[in-house]
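Just the one chain here, laid out as structure tokens, in the form predicted on its own.
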Amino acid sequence: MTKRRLTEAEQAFNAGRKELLASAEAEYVADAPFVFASRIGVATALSRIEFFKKILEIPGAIVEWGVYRGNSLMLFMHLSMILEPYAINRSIIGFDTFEGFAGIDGDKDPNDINETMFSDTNDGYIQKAIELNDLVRPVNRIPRCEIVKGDIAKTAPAYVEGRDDLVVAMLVLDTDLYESTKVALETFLPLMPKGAVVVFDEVAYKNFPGETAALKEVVGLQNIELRRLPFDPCVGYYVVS
């Protein structure tokens, strides 16, 4: 979240949570994350779990388009380790600049955002977390999770070039922006079989219209059955048919 339109209650919650976190030891926070979690964070985790369950029987990669601090990416890695520990043909690939928004469109994206938003991340932490979990993961000689850093409008087309093995079971679109969402749809949809799931983190959402604009342009609303989850208000998805 950009946190640019918070209510007074939300501001008070965030301030109190920040104070609580500052008083706690890092290991305590890591071992009891729901003590410190926000409602939005828990809802996001629940939605990712629901989407993961939808693709358990579909081989191929999970592509997360917009990683930020890696919470959803690592959740997908944990779910795969637990629910399908020997799925050697499941990869989890996260694309992000790790430096904030890139490619803001003056017409289709909000005018109150800037390139510094979501730059407060550290891809080194995420990479280290991947490596640590690889130590205890079954069949850990075969890579399961990776991050791809850079301008994703450029890194993704380069990544899929020559990858005849690449099938995408789920595409999670969470860059919030028009141009990058369009590139993701154009790049990965041809690699998605029937039954695969396409997730939009902000769809039909006025504060971030870019994802929806890209969906209309590349796919067309009349060509899909767009669905929602009742507990995660801005998320939408469709199943490839």
Ligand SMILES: C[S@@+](CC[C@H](N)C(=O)[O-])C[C@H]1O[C@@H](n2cnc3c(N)ncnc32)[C@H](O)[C@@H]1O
Given for the second form:
Amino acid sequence: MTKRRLTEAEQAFNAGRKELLASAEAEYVADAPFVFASRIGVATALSRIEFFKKILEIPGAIVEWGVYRGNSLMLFMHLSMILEPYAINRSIIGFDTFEGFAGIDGDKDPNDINETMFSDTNDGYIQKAIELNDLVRPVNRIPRCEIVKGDIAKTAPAYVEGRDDLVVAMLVLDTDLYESTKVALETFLPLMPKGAVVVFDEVAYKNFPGETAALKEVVGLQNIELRRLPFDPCVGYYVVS
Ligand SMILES: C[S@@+](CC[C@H](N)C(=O)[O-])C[C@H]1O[C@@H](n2cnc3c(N)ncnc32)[C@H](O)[C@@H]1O
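With the form predicted on its own in hand, show me what the form predicted in complex with this ligand looks like.
Full assembly next; the chain just shown is listed first.
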């Protein structure tokens, strides 16, 4: 969601919420997040919960490709802590530059985006949140969640190198872009068993065609059963078969 094309009503909602947030203490917001949440934010959380439930019985990592401020990544960490607290071989790995889009393709990605988009983030907050949650997590001597900073084109191939133990139960593709989605599919699909889930945050979506272009090129639409969630229109997924 780049907030490129907002309706007047959405702009009014955002302006009103900004005022409301300015009047509230940070701790109040943290304790009652749904009071301040947007419909899209709650729908995104719900979709992540649905996907998480699909891979509860599949061992391996959850890889999030494009983390931004870490909301979905930390939701996955909470879900893992709550639903499978002793899953010592579940890791949740988030890849991002934490400095905005990288590797925008002149042909396959939109021409009204640029590298400053999504640079308004702080990976230090995410790292600290992981450490804080580790304090109360069972078997916390074994790490559960980590972030990998840098351009995915370089960090991902280096990350999987020599990792014979690595199995991926779910790949969440959310960099919005063609090239990085292609790298993800090429890097992680060979590590995904039958039943594993591949999620596209923007599929069959004109405003961000890059993820779909990579899907067609690397996987092929005829080779999968592409599905959607009725409440989160641009999100698509398939189960590896
Ligand atoms: C739509 S946001 C991710 C939102 C996040 N999944 C969530 O649920 O809140 C897209 C992210 O992809 C990251 N990104 C785009 N291209 C990248 C690349 N080549 N390497 C690393 N990160 C990249 C951006 O920095 C941005 O934070």
